[in-house]
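Below sits a lone chain in structure tokens, taken as the form predicted on its own.
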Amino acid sequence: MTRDNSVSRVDTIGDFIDPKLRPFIKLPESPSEKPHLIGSKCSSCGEYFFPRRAICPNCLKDEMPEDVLLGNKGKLYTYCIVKAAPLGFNAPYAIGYVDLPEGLRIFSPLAECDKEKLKINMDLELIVDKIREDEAGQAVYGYKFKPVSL
């Protein structure tokens, strides 16, 4: 099941983002903006990273790579459907690797879990949506990618 990322939820959704993911997500500040992942870019060699790095593992320069907003669109590299979920997650759900325009390949939950609708190399966009439920049954939000056509 896929839900739309309602921008009207942005003003309250920040309180429900998984604390471990909060440093990596920039929520939109207005309805016309989209969420972004926060990565880093080495000022010496130009390599991008997600999550952020304290030092560039590519050129090993001492300078801390600068924080950058990564593109919120990508292409599906591969995926799988998870049918046995850990505690707090509802199965089935899909996870996959998404190629970003910066040359990064990141691991992410996917908003669509119907394998008939998921296609390798399809266009995806970043959303902030429910990922799981905590011990109290409260929704915990994080980033996902959804097919652009949905």
The other form holds:
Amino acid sequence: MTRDNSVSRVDTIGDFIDPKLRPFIKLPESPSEKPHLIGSKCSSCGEYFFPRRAICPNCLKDEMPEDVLLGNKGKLYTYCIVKAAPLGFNAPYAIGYVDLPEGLRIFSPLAECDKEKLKINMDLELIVDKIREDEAGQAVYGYKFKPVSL
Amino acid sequence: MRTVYIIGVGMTMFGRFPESNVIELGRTAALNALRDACINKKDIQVAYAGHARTGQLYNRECGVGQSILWELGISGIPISSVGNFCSSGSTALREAWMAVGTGMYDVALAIGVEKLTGRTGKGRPLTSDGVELLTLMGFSPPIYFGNVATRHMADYGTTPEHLAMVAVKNRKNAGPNPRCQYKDPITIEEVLNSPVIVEPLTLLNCCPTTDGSAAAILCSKEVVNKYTRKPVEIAASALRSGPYEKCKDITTFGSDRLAALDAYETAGIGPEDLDFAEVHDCFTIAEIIHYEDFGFCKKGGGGRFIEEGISDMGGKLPVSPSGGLMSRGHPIGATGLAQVAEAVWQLRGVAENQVKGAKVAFTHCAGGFQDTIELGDVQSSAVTILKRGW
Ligand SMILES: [Zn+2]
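Same protein, different form: I have the form predicted on its own, so give me the form predicted together with its partner chain.
Time for the whole complex; same chain goes first.
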């Protein structure tokens, strides 16, 4: 029996995503698709939120903001390079804030930690990748942004 | 609100005290404050205790104030805990100020205490309180301030040397102050060459892990003459939380700006009237931004403000003459009251690193993060303006 590596790889990644981040990430269903973050959009004022919110803080309308797939491209607002890592994380790694086209500025690990290759306002794209290890040394996956040029 | 005065302050040494517990530290600071105020313990009518990590570290979320004051024979009065991130101690002071200012009580005690050396993960940065999502993605307070520094440098030309100058100044200020954890002078080169924690912040750009406690006793104008002829007036005590703003500018803290505006308005003064300030220099970049947010200089001018020596002891507005968090250390819940104690000694003219003729002081404590992946503001900011009451 021949194993379809691309599809099984996608399935495997899903299993390794941090359970608390899992509801925010839409994995590709075929190799041609890209991952997306799942946010919400207020049906009344149109504002986007990530992570999703149960109540729009502007309108306080009864209807729940609807889940939407957010753009998987962004621009680097700022960043830093971590040399003294919290438990479970392997230094060095870069982490920063990314501006999404929907008018959101969100915290995200970055897939590049070479200072020379990171520039404020550079174009980034979303990937799903290892972000840390759990107590047993197992890789834990989450979302990350990487420079588009890579 | 009626006028409220501080009649006594007390502090412990700040440092690493593995043999002491939270109650012993708090007891020492409170007793020092009682003695400083020359007040009978029976006169204390209400008390507030600020602490932010005793629950996480010692399974003692509540009752820290009761336990400390029980040891000093103060019981039966209303005592409550105040948890508000790095502003816990300043918020305890503000609760005491409101309790007396509204006329409900005549004498109140505020205490702040924390023992951070009990935490695990030696050599790793302190994680923030209650930010589960951010923490599992690798967030820590130095990471936030590293991000702040990168953007401030890009937007305003602030340099690693500017950041280092803050550390050097505050360490120099600490020299004569026995209560500081670190007192030896450091150079710009030493700051730049210390181990990188989160680039662009090296170890000496970050405040250390510390244990300590501080306390203050407040009273109304009606009874102040019973206790002292040199009371310190609380001209303003402002507290704000982080305002919600989409895609906010990370190089300014909204809660700080709101708290400072409130405090200036209440006190009826502006930044030009201050003789010195004690600000929340948890990281050097934070102090540079505080200069801007509090109107000591214009937006983006923080780097030049330190470079030109304006915040030095001999400058127009000395900042953190006590040594600041960088040198004293930052036992979270204790810091706000330690700043107030240091400011009271300055106004009385008895500080070790005295600002000559200081009459008006500004103290500021801030911190805390929202549990959201969205860029949020610093979640608590407390500004207190103190002036000579004689
Ligand atoms: Zn809305």
